[in-house]
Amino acid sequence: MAAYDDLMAFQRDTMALAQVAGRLGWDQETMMPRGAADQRSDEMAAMEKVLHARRTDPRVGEWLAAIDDAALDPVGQAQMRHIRKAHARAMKVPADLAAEIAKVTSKAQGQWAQARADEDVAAFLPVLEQVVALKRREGQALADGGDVYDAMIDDYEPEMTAAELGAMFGAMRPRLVALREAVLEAEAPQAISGHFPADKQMELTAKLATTFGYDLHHGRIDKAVHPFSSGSGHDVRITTRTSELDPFNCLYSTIHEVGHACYEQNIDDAYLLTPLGGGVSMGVHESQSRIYENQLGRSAAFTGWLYGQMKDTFGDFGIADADEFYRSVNRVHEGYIRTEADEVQYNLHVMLRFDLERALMQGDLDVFDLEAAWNDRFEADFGYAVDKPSNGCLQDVHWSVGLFGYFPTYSLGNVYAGCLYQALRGAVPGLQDQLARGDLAPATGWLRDNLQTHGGLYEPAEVVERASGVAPGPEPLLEYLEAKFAGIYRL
């Protein structure tokens, strides 16, 4: 089918250019000179103009009209599902708006990083106001009179709505709060303490990355203010960060990002630079990062192996044995930072952001009231006050770069991970013994073969159900958390 072949060739070039634009973003957060921020924002805007022009090129519409999807094989039909949706979405957003969003969010990212370093919310809010206004305009264009926030969520989790997420979170919240209250009343495990040199953390980080299957021949590890994964196919990069008083920040951020990166690296090469060549949704993406980080990386079996690696790397650090180390790794503790939160409280951090950004997008919360709203909600949810902006509304990069609708996918990813882990435990004989040896290959291989290789072939809930054998829901996650932490805290 000539029209299909022509469209796919055009699509591959568009996606290759999108990868180049992504590399500009990676460079901005890792190696770009600070003084280049204004120029980079112009470069990002120029790239977005080129990409938007290709996505709305009249020939795309002509090719789409000429293609009979029913005549294609299942892979071709899946490609067309993605292309038709992306084209319809691109046609709704004016080119000048798309370019302005790219320009302003590029500049806002640098201003957020500086405001975070300076603990200066006021310096960031004016540019955030611009970002929010631009994203509202985009959401209104996409929503066609419907819910603006739903249109934004659809960019990260297709077919999901704020109402569905709100109902799911409402069902999860009472059990999470009850579990948190129970463990905080129990005797806390010993916290890790000592000095952990950054260079040694990075050495262990590289070992952990390859242990979990990350291919450094097609990737690299760098430092950034906020850890992230970038790229797809044969060039997938991750970042981490170090704190010489808290090595878990680095080690588990790395395992988390490796989960994202392995998903991208393990997609079938036949889908490279096509709509099927990336993770199908951010919820499914988060399921991989969270299952790597938590169900595997924080398990009693694996932490036993990691304890030995930590002692070899750092010497004696005050934890008596592997069992106490497991309890320390999973210690439920007061804290402000979502990325450093324990499994019990993590989803409560996400729910806070979900409600605040939904209010921002619906016009119910003014940007200049955001800090007070965040601080009030945090104290109500967690029982203590935010001590500084970098531990409050300035801690995450997402809003500066316009990722509204992204945050709820973190908790959705936890839900998916709960379903997948339930299936993985039954499907991989000897799993705990393998983890205790630091052998992640059987577990990550199961995830590769049953989910990651498919890329965007199936819809998000479908690919999780195909792998796990159950329709996605929060029950497996909640049961896993309640059983795990009842054991750790001897409830």
Second form
Protein chains: 2
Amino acid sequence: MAAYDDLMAFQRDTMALAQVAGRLGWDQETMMPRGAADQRSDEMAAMEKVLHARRTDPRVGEWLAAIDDAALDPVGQAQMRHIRKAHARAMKVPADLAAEIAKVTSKAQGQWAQARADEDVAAFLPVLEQVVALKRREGQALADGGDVYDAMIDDYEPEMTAAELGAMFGAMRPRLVALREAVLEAEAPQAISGHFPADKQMELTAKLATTFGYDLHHGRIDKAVHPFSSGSGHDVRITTRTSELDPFNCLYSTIHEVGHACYEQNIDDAYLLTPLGGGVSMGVHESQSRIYENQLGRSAAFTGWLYGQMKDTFGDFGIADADEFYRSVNRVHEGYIRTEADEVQYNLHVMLRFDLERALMQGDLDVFDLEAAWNDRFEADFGYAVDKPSNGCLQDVHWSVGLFGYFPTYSLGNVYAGCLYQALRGAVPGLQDQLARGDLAPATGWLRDNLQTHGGLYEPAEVVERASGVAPGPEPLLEYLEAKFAGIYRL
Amino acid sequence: MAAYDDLMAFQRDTMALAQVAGRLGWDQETMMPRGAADQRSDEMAAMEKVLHARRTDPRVGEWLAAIDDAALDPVGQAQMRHIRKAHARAMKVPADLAAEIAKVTSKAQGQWAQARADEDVAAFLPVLEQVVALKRREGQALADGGDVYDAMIDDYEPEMTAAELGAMFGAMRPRLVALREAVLEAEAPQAISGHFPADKQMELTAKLATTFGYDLHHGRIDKAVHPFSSGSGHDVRITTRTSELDPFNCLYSTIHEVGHACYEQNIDDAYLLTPLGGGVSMGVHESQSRIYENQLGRSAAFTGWLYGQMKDTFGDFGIADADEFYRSVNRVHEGYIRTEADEVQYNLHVMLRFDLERALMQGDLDVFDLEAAWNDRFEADFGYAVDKPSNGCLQDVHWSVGLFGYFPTYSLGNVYAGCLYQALRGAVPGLQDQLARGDLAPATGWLRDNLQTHGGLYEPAEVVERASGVAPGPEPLLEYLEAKFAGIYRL
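Same protein, different condition: the form predicted alone was shown, now please give the form predicted together with a further copy of the same chain.
The complete assembly is shown below, putting the previous chain first.
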């Protein structure tokens, strides 16, 4: 089919250009000379214009009209599903609205950073109001009369709805609040302390990355202010950071990013530079980073091995044995910041944002009431008051840059990880023994073969269900968390 | 003028995209994971397609037709000169010929590398014959009935001709051959020897880079297999390499690349991401790298300062004093390889290539007679025979990738550097005292203000003449070389 071949050739170049733009982003965070920022923003803008023009290229519409999807094989049909969806999305949003969103969010991000530094919510709300209004207009354009917030979620988690997420989170929240309270009333494990040289952390973190299956022949590790994974296929790079007082920051952010990176590296080579050649959704992506980091990386078995590695690397660091080390790695502590939260509390942070942004998008919450709503909800779930805006509603960049519908995918990823881990334990005999000797190959191999390899071939919930054997739901995650922390805190 | 503004906005994005493509090339040589090479070639090809489509975009022709250059200020007129020229060039070469050249040179580069490794000229000549035939067709398309080789030179050195270069080189060659013979009959200076740790070379090389004015706020230094400078404006990066037995390789390649990089960094900010925002020609570019490296960097005054820096960095390395060090830095030695040649012999290597490629392009030399012609000419100028093809006609990558007309710009750069240095000595009082204390600011500042800042504003020979006060010619270079090496070799 000539139209299909032409479309796929066009698509392949578009994906290649998107990889280039992504690598430019990586360069900006790792290598770029500081004085190049202004020129770089012109370069990025030029790349964005090229990508936007390709997404709305009239030839794509002509090819799409000429292609009979039913005549294609299942892979071809999956490619078409992605391409048709992306094209429909691009056509629905008027160019002037897209340009206005880009302009206002660029301004809003700067104002958010300043407002956070100044602890001044009022300085941020006027521009946030503009962002919310523009995103609601975009959502209305996308929703075809349906739910505005659903349309936004669909950008990050296809086929998922706010109602489904709301039901899932509603079941989780009381049990997580109860677990949190029980844990914080029990005796706390010892926190790690001491001095851990950055260069030794980087050596150990590189070893952990390859232990978890990260392929340095198709990737590299650098330092950056924020850890991230970037790129698809044969060039997937990760970053980490070091704090000499807290080695877990570096080591576990690396394992987390390795989960993301392995997903991208392990997608079937046949999908390279096609719409199937990237992770299928934010939720599934997060399931991989989370299962690597938590269910595997923070398990009793694996931390037993890591304890030995830490002692080899840093010498004695004041934690008596592997069991205390396991408890220390999984220590639950009070705090305001989502990105610093432990497994027990993390989803409570996310659900708070989900409910607030859902209300903002659906017109049930005014931007000027956001801070009060945030602070009330935080105190209800965490039992203490937000002390300052940078610990409250100004802590995350997401809303300033127009990311609405993104937050819930963090918790959905945890839910997916719970389902996958349940299946993994059944499917890999001797898993705990393998983890205890630092052998991650069977576990990550199972994830590769049952989930990662498929890339965008199936819808998100479908690929999780195919791998885990159950329709995704929160029960496996909740049971895992309750059992794990009952053990650690001797509840 | 709306058409001019539209054209310049379009051009600005094109320049920004060209910067992105260039940075991708930098990444490939410095950072890219080895396993990413195949994906990278798809990414580069996609960028090239975008750039090619912009160069031949029909809107450009419409804007050009609508613009009255005479109504513009001198800067606008210079911008139009570049844009009209590039557009005319893009229109003259048929798309299928351009694609064929890209395809064949890509293949030829691989075959050249293999043939060089195998010392097998015959394996390379069939594909070189194809390259030569295609480049001659391109030259004919560009030349409008004029000289094919002139049309090619014009790509690298606008307004220069083979006849002019031939006359210049004809005047230089006998004096350089005579100087070479006299020098090699005299007593040779001591060669540097010892062990120079790579990390200390990198420290010293970074210090040298900033000493020569390289701005690390808008650049960075990394290691690569081949030293190069990459990028324009606010993001100009250089690479170097280290050999622990030969510190001059690292230090002088850095000074050379800093010359190129400072030219790009020092162009007037008003020209950023416009056709005036890059070096005006290969010859002028090379004049900057060469004057930094040789006339300044290998001067008696500066090497006196460098001798102290070397001792501070590496301790005693067996050279007794600054005078011996100066002689050692400028040691003339026999050899086959252009890139390893000293100031005396370098231009003889270039002239050999100029005469041969001119004959190839003009149809006066058959590809299958190339090796014999090379070897005859080499023996005539250097007095000994080529021992193997990798030391002879297979040593350079240029012809395999279709670079004809590029070689002479290396020597033209030296000629320009000779003119500029003559003027610099007159214009900067106390120059030798400054160099002797490692103060390069007055010299590089003069080059910045009199030449580099102009970018593409003037034609190459014009900008050199404006700075040096004389029409470019070889006499200043020859006098400089004869005096310098008479002193070093006590002729």
